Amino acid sequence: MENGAARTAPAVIVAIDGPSGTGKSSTSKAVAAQLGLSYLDTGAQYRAITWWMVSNGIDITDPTAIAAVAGKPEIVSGTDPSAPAISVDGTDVAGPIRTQEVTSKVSAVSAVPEVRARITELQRSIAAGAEDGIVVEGRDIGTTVLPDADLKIFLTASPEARAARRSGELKGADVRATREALLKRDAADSSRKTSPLAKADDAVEVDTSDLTLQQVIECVVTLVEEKRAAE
């Protein structure tokens, strides 16, 4: 942040989306941290309700049940790209929204239209509050959160390297089974009727499956500098 460069390049919003397993959190966090730009993590705000519904006793099978307390959580994510915090009524949730527990609800609880109402409400007054700019990522940033973003990059991998990816952070997951379970949730999020994973039609595909983190990384620090200067 010290760099005078950084903070008179124009403030750009990235929006980087994509399923799980893609290598998004690790490389939106890095070219954020290097840009001098804030970050956000969506996927941890939507964990972040689930973890809260799943601790206040809500059926998270009933749509109804969870719509009529989407607004009372109140939930506060960090920006800084090198400890990105978040916390629910003043707790710090950032390792209990992690689990299994949260990881398997997530999908039915970020599809209630209410919940995705409340959260991308949230998401672009961060947005709009990032003064040097933001990197936000998730699953329907470059379509619904924030269509304007000035780039928008759709990271994708196939679900062999996801897999793989996904087992080696879980720590002796097996392979076969972290698999399906990323289809599946691939599933329920691209056939969700509010704010589907879907890419943007102005969207930069980027396919990381045989490419090492660092060059996804370049790629996208090269992406965001040539979009600024062509502001």
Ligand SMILES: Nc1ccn([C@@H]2O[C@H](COP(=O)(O)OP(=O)(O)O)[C@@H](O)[C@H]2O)c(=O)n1
The other form holds:
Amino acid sequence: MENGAARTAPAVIVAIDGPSGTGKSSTSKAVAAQLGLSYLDTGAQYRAITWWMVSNGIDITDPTAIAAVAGKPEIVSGTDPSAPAISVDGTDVAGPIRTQEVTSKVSAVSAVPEVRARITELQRSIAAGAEDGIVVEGRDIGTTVLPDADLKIFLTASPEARAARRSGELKGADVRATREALLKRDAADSSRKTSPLAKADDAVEVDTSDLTLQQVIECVVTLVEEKRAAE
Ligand SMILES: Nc1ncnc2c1ncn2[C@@H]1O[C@H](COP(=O)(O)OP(=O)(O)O)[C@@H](O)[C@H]1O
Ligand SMILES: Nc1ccn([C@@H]2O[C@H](COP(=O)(O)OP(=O)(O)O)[C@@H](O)[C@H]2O)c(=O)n1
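Having displayed the form predicted on its own, please output the structure of the form predicted together with this ligand.
Let's see the whole complex now, leading with the same chain.
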């Protein structure tokens, strides 16, 4: 216990998965900040590699073309929950990865097995290096990336609640169009062959439709604390 002697609690690994707009990012950042853990937004990594493909003129309808260059971009993720950061080949892409163009193309890029293998390896090494523990959010964290996570949460919410939240963020975007785009991305993410969006058998499912963000955060913090107390 030489290295852990100064720690007040053992490192804990928390996996938070679910579809878009269920509250993964907001919840994960707040839980990590509150508990002094690192934070990893894996969706930002898939968005970053998609941004690189688009910027380099790769045909995103051609999985072979994507696979051939999947190893090229160097993606670096910050893990401070109060200052999430992401760069590609040294360029800060936190803004560009949120454009509608990237959002509409990310499911096609993230379905390519070579892309997933590369990003999964990166995610595992970041989690292994997080000395005080980490909250990792995405679509396949509990099922594939970190199947031995100490706690797995699967967030859900009705399409209506998710679309209302997202269109609120996109400053007045049409709720119906936002809902359709969300459902299309869910369908693509859930039906791909490699590591689809799915709830792990041992994940705790939390429906956030009628909960405030604060209630969801409190629920997850309590679950982490219960887990720690039991260890
Ligand atoms: N329980 C909640 N109630 C109301 N709004 C929420 C709730 N959880 C998240 N939000 C808001 O919904 C939007 C999407 O949340 P986000 O955390 O980005 O979801 P995800 O990462 O699952 O896509 C954000 O504007 C966030 O503040
Ligand atoms: N672990 C993950 C995380 C994201 N993704 C992909 O990345 C996309 C963007 O993820 P995101 O978390 O930024 O999406 P939002 O829920 O924030 O809209 C998803 O639609 C998936 O296609 C994935 O395949 N696996």
